[in-house]
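Encoded as structure tokens, the following chain is the form predicted on its own, with no partner shown.
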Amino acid sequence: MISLKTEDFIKDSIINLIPYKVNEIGHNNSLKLDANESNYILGKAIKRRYANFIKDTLINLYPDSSSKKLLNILEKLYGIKSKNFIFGNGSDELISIILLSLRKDVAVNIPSPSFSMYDIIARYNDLNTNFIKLDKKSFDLPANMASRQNIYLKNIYFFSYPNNPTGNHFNDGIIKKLLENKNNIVVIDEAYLFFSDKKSFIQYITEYDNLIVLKTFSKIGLAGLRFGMLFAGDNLINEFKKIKLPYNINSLTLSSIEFFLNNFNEFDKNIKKTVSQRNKLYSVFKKIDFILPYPSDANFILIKLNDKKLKNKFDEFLKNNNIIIRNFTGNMGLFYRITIGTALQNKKLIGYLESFH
């Protein structure tokens, strides 16, 4: 058998990369609250209407991402002309398009902690990554961040808004100061904004030509469809269109998004349930003495163990009770991110946590 030396073909940035870890799905008895998905399943009536709607989708033909019906819905929803947005196979593909387009002398700036794919994709595109240390208590950006940057260097900033995994919004004033520097591009990833009362940065697209806004419907119940959107001014969007792969969104996803946007009230009800359950969970978590919960505007809550001596015992407790939540490593080793479940799931979780000693 011929033994291939991968290092002779594959670049170092790939070989040295630690891949993104996807937790196991878990079995039927698992309490799976790790991936920030919606835990609400659509009712039978809307499922029947959905099946009837997509049954005539032409899967023998290449998908038509220029569907006028879908584009018109999205234009009305976001108040942005269709020429200023593109679709992606989830936000991950759109992040990849942004970073693939950059010159090597552009520095990629990412808050720490934040969504790890910003860093992973930057690294395999051989870009230099800088981490922005957040305030230890508030998890906000440093107050003097905009004033201390070198205004002559080219920078791109990625801000999850609200931030994953901390659940908070970053200071709008700091972000706007960064946007006022023509040597910066600022990406606002609004994957979790549905669960917040903050306004979208889309309102500033026409004001700042260096602003990019990412959106997705994954967190509200459509994670399996893998559909994301990128909004930007004419100059940036025209460059991204050059490298976006043709037919990157399949026909069934396009039809499904059209259907669900026309029936958005179903998701709106579940969003309200999620926010209500999040607030209840946070109130309960504050009364559990071995954890510190952090306020959240997303569909998850970040908690921290109050005693590092509990780490191994707590991890074993989670494993033995088939509880799957997101844990972290390094200086985030005492932190866990818990996706908001249904009322029944949350009741079970509270029962488990209250039994831990």
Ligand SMILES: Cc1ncc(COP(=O)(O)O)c(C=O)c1O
Given for the second form:
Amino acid sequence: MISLKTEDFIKDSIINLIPYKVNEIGHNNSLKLDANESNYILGKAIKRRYANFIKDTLINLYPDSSSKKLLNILEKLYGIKSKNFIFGNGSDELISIILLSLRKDVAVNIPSPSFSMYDIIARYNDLNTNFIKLDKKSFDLPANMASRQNIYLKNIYFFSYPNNPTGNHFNDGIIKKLLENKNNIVVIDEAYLFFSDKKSFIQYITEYDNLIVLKTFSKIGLAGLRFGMLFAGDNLINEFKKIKLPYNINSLTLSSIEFFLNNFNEFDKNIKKTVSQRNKLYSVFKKIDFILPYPSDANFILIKLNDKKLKNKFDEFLKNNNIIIRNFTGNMGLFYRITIGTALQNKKLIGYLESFH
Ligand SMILES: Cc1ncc(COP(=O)(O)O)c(C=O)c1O
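Taking the form predicted on its own as the starting point, write out the structure of the form predicted in complex with this ligand.
Now the full complex is given, and it begins with the chain already shown.
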């Protein structure tokens, strides 16, 4: 057998990459609260109507992302013409499309901590990344960041809005200032905006042609369908259209999204429940003495252990009780991100946390 010297073929930036870790799907006894999915399962009646709707999807043909029905629904929902959005196989794919399109002299600016895929994808595209240290307490952007000199002339900023994993929104004033500068592109990733009262940046798409807005249905109950959207002005979107693979969204997903957008009250109901559970959980967490919870506008809450001596014991406790939450490494080692579950899951979680000593 020949033995291929991979490093002679594969880019250093990929050889040196640490892959994104995906936890396995939990089993019946586990509390899987790690991936910011929705934990609400579709009811029987809507499931039946859904099955009936998608059963005639023509899977013998290539998918048609320009289906008028779907485009019309989305145009109405977001008030944006269909020429100004594209779909992605999850917003992950759209982040990838943005970063793939960039010249090497554009620096990628990423708040720290934030969603790890921005950095992972920037790295294997051999782009320079620059981490923006967030305020330790408020997790906001540094107040002077829009006016200070950046070492790179051209910059792209990725802002998860609200931010994953901290749960807060960044200061709108700073974002607007960055948008006012033609040497910047600003990406507002609204994956969690469904759970917040803030307004979408989509309203500014016609005003700023250096603004990109990302949306996804993953966090409200459709993670398995893999459907994200990218909104931008004519100049940028026309470049992204050139590199988007022609059939990136499969026919079943396209039909499903059309069905669920016409039945959105199912999700509205669950979003409201998640927000109310989040607020309840936050007040309970505040009373648990070994953790500090951070306020959140998303479908998760970030907590910090008050004492680093507890770290190993707490990790062991989570493992022994099949509690799967997101933990972090390095200077985030004492932090955990907990996805908001159903009322029953949250009750179980509280029971466990209150029994930890
Ligand atoms: C901020 C942020 N953006 C994008 C994504 C990816 O979403 P999608 O499932 O649409 O690829 C996530 C998922 O965790 C996220 O946290």
